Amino acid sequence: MRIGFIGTGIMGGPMAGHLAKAGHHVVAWNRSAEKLAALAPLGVEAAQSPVEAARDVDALISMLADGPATQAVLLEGGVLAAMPQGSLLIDQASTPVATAKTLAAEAAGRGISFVDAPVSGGQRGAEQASLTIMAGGSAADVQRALPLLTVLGRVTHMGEAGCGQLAKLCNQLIVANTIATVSEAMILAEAGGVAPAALRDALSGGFADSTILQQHGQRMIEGNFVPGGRCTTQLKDCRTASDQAEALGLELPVTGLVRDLYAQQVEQGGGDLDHAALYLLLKRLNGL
């Protein structure tokens, strides 16, 4: 298939590479040209603009930073208008549910199929093609997207358009809230004389074990906060989850507290660190 790919950053770059290695003709655009150049040895062709990447495609995948960027490029930027009738648009960025529904409606009006398919798994999951992919759209459209999505990871059809993004919000609030709890546990252990590494080993395999404890707990132990997923991105997703809950008439107090902690981390200059760096904020709040 001829695939357009927009957004080849930390996540999108490996994803575009996997599709090219699977035998697809991938034409990609990214705001930073050097990230595109790194994909050339894998057979990914560089487009000079998002619109160029969208022409004559069977499918186009978007992996941009957020909802406003997605709407600006796909709608105001003319990408959707440049796609052929009968093609397929797959948005894999994390955007508000309302954005997914708007894209679905605009695509349908142009005779284009649409699937929202946000991902979880971070940079490691993108590199290993082991992403968790939550797909929203009609059964027929999701089935049509599967040959591409299964190259990137494990796919679950969540429901109609927008349901993929709602599932991703649920994922993100679990991740954010668990990072906060693991951070507090590490700080409590160390302050009381228990080595954080020993705590992580002791909890492995028990009810308190998790991917967050294993991967981000290790980051906390090592002090390694090179970003796989940034604090700014986690804050964006926490805010989007809070807004969606409010729209549904719900109160999510734990998510609200963690959202505000991430806001402090970003305000204090730690936005570009990995989201596990919330640990650093909680240490500072305790004078450590």
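Under this definition, the rigid core comprises the largest set of C-alpha atoms superposing within 1.5 Å between the forms. Residue numbers count along the first chain shown, from 1. Everything quoted here is computed from the prediction, not taken from an experiment. What changes on going to the form predicted in complex with another copy of the chain:
Smaller rigid part rotated by 12 degrees relative to the larger one between the two forms (C-alpha superpositions, whole degrees).
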Given for the second form:
There are 2 protein chains.
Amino acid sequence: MRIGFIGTGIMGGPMAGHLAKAGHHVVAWNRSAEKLAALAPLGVEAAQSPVEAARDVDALISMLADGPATQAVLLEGGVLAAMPQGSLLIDQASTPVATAKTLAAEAAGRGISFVDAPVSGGQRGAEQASLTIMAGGSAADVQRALPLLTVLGRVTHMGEAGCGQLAKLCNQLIVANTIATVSEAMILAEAGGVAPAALRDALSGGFADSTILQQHGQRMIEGNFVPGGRCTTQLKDCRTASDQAEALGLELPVTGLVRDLYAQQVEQGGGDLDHAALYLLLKRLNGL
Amino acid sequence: MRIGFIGTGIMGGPMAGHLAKAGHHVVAWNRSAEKLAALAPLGVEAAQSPVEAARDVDALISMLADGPATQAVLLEGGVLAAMPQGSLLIDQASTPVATAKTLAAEAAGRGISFVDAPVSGGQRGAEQASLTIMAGGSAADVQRALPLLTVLGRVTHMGEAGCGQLAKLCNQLIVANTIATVSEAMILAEAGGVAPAALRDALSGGFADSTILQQHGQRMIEGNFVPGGRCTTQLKDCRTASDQAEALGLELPVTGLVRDLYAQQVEQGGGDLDHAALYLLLKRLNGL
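Now that you have shown the form predicted alone, what about the form predicted in complex with another copy of the chain?
Let us now look at the entire complex, which starts with that chain.
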């Protein structure tokens, strides 16, 4: 298949490489050209513009920074208009649900299939082709996207267009709230004379265990807040999740509270630290 | 060793049985005698009173319902007074930290060693001798308790007397807050057209994964709120954790919020449901 690929950054770069290695003809565009040059040895062809990457493709994968960047390039930038009728657009960026629905409607109007397929698993997941991929779209469209997506990781069909993004938001709110929770437990333990490392060790394997306890708990123990996922990004995700809840008429009290805590962390200058650094905010709020 | 064992209920019964099977002479007392009779085939001797179970022991293990019951039996009931000087008291009930500190001081005054060693892992953990045991006490006292405790599960030394109870509170607050978090994610998913079962499937193995997502998430999907751990018990634990935080001069915002949610769940008549039923409260609060 001829595949257009837009956005070959930390995540998109290895993803485009995996598709080329799987035997597809990948034509990629990226804002900074040196990232494209690095992919040339893998057989990824460099396009001079997003529109060039979209011409004559069977499918186009977009992996841009966020919803506004995605809409700007795919819609205003003319990518969707340049794609052949009958082709397939897969957006793997994390965007608001509304962006996915807009793209789905615009694509449908041009006879193009659309799947939103945001990912979890980070740079490592992209490099090892072990991403968690949450796919939204019709059963037929998701089925059509599967041969490409399964090259990149494990795919679950979440529902209609937009449901991939919604599942990603659920993932992100669980991550944020669990970081806050593990932070509070670590702070209570420390204040009462229990070493956080002993707490993590004791709780491993039990009801209180989680990926966050293991990974972000270890960061708290080591005082290692070099990102990883930044607090600014986590705040953006918390806000998108809360906004989506509000749009659906829901009030999610823990999610709202943790969003406000991340907002404080960013306001106080800790936005560029790893999202595990909510632990530092909660310590500061307690004068520790 | 001659071991006294007080409280052979759902948890204490199998624990006393494991110690007898390990070759110890176990003399046990329980409020209702039929639970003692069931242990006779395992070689557990029935005592007629708590004080009788305490005489001439090398160590005594107490596994009563809560802090007040523990203080009533061990202190006012004369158990500690009946224990030989130089023996070892291990309290495996979940009690406030202050109860553990009181017991430690009273024991020290009589030349008796004390370890607080509350457990996590439930009935199944007790039956399979796979409990998580959080031990508080001096290094020497915990070392002395280890040959008995390792018969029952995996032991971590958390710090001085009371630190086992503090770690257990940290465990319980993580459980409560994570249940609230998974509930909110499930509700957001459902409202936007993502099946909760698909969400749990997609998130398994990733950053958002936890024992609670797996076990309590499955309960939410199935609508199975037969306890398990009850909401009333979870509320008690949330309150004990919040009170302990306050005693240490801490404010833990997520823990406080989730305590208030469990209080609503119990006030609205859902106290006897499994603690995963916080999901039902959050649905009701959203008119679902």
